[in-house]
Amino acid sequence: MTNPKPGDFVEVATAEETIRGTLLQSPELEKDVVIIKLPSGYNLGISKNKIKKISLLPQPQSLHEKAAVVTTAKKTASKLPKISILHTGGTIASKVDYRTGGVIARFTPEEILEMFPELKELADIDSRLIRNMWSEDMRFAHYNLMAKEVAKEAAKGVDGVIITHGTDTMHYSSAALAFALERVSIPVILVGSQRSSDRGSTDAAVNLISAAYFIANSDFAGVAICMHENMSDTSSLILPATKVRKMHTSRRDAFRPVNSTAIARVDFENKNLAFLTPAYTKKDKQGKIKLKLFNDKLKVGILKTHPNMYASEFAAYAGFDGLVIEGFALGQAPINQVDEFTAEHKKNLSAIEALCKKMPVAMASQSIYGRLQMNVYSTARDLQAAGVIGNLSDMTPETTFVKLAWLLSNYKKDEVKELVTRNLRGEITERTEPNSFLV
């Protein structure tokens, strides 16, 4: 029996246990190591010194082979809800490639549902690529392009879209798209995987499955983002597109509603559908989106404030279009000139100045919950009489950037400082609840 090679499938015995995994190639620091994949996912290290045996075994059927070969009775397309589905790539179209054990490859959007044949039971589909990319290479121009394309679904009298994306930039997108589909009236549910859907612990299945579900048993209209609502399998939940935020790097529950609430809850298994809020827009085949979209030429950017600022960080920005400055908690920044050693605070706030008198400068704050409260301290009342706007806000700082994007592409600039803190698609809350914070 040949040597086993990265790719294939082993038994690996020590003396304390026995492992079953695909054999990864070891990194180069750690060729006294060696890496196996395990069924869920994870990669496990094993010392050399340790291993006693590693045995060749036959390859197991993969989750879309197992997916290919499953029958299911599927009911009269005529009688089906119709879904499009969108691809743009990111891990839920994602292999592991086993050599490596890192994400490269993409599954075909018949693949996916092959991978996913529940989805036939729900609804009619129809599913297509309109880009293969990771959504941390996302720009505006994207998010004219996704528009663009559920428009040309929505005309076609299609019941709902799911858009399959990025977790990474997920929540800008979702942002993007609540603003640039003015009077969207029907569900446009964008959906992520934190792990890809070929591995055994994925949650693409639920969190696909599930927004299928979503729009064929529920009334909504608009943009939402449907994830885990736990670790577990058992649920998933419908987000406001621009109340949401990706809070963990790998947790499957990672996007939890911000100054918010989730819209509803989805138990497809069990056939269990909840509406978390009784506020929501409902769906209206005969209306007809209109399309607000980006101009993909602007530079807007975000600038975290943090301890030992220089007024160049600031003027970096001189040649932008729009800011948004991520500021310390109710709205302050580095301006103050208390001592000796902060004579350069001052020279921020004059930096401050000059950008608001170029551009729109709006501020969010880094604590990422709560509201902004820019008439409380003396250091954020001296921002706004520099110019800065935003003042009461309770937006993401992601959502503060998408909005100030969008409306530098629809609006004059004057109005733009005005509709920065007017609520337009529900990314100003009119009252921060008390159970909003962490759920």
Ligand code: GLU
The other form holds:
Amino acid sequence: MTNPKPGDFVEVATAEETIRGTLLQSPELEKDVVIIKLPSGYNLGISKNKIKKISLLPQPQSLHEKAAVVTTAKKTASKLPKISILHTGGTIASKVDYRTGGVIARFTPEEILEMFPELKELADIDSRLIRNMWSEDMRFAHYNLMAKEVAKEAAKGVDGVIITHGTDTMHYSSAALAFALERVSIPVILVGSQRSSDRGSTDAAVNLISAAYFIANSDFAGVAICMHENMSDTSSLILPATKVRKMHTSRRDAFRPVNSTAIARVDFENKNLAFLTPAYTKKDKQGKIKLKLFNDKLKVGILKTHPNMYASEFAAYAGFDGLVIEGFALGQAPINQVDEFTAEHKKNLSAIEALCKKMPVAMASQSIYGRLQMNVYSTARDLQAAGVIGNLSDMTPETTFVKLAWLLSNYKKDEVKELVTRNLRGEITERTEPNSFLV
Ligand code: GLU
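Now that we've seen the form predicted alone, could you pull up the form predicted in complex with this ligand?
Below, the chain from earlier opens the complete complex, with every other chain and molecule after it.
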């Protein structure tokens, strides 16, 4: 058996198949696994004990290798744009533990760079770990941490920042960063993956490389998410930070714009990008980010309305600083006593009224798409009379939650009530466009 080095193009023969690709550095804890980057961009881990032979092949000129050469030819090594990658954990920074079969162990930032060598051809990359966690454990303090680290990188003069993040709460974090980074003048792109980076089916390569390509080749400034556009690996979408949501538990194209369209499409296959939104903030490397952070002591909740609700569910939030009611459709909640079965509903309304006296209570719709219109039915009119705010907003419940917490962290109560329905970071659209549903 020859002894190829990382970076060599090889052919790996096992009893079942022959695989061609670029040999990658095996991570420290997985020395018994050979990792191959396939021409599709996927990484594949093969147990050493299954391998019969590894042979060295001449380097091919694949489509995207050629594209990368063109890109680098235009920009000499020292002229490459500077991108900082801040890792926070999630599946993108994880790998399958071959002993247990679970996705647990984590890559180091260096290992992630080794796995996606194309990144180094697109940009001068600085990569570091700021946290190593699942995104379901994120708290307001983590939003502050990410915002401060982005500001630090921006002050160094980088052309853009990529944050790798677990996908489950990535849309909360993107909204949080959009609010916390006032006057952000560079692109800050959050990227995740639905399959760990060492698996043949990983979507990490396309998402990460598309984000780097977007930063390196566009004049966009702002916070956005970059994830797969569809089930194939041909393109990614750049999605607006405050109008995006994880809409599927596991599909690689789980992130969809909500009441909005995508900002841009990165054609991964042909290394091309197209803006889908004509108006966007332009990059200004002289600009200075103003940090407006979260008060990490605040208690803000989200309560989803449902049939058969009890007043005690609302009352449970009495000690909180703010509440989002994820109501029905245009902004309704079960507050009408209509017959002998609905006596509790009168108590629900009193409980909501009591909360509104203590804290801002904002409505958001569990319909997800569309706009609140709380003047149509008497129910939502009564809720407004009780003090519930948010009428006419088309924010997702998640963005409403993040915005409410951020407003409470930075403004007086009266201002909070006024600002909830004022568009500050693209979170509320003026008009509902017909092409912003299920796209
Ligand atoms: N639940 C984990 C997280 O959100 C893994 C899911 C993922 O990264 O896609 O961090």
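Residue numbers count along the first chain shown, from 1. Heads up, when I say rigid core I mean the largest set of C-alphas that superpose within 1.5 Å between the two forms. A quick note: this is a predicted structure, and the numbers were derived from the prediction, not measured.
Annotation: Cα of Lys417 displaced by less than 2 Å between these two forms, core superposition. When two forms of a protein are overlaid on their rigid core, residues whose CA moves 2 Å or more are considered shifted, and Asn49 is one of them between these two forms.
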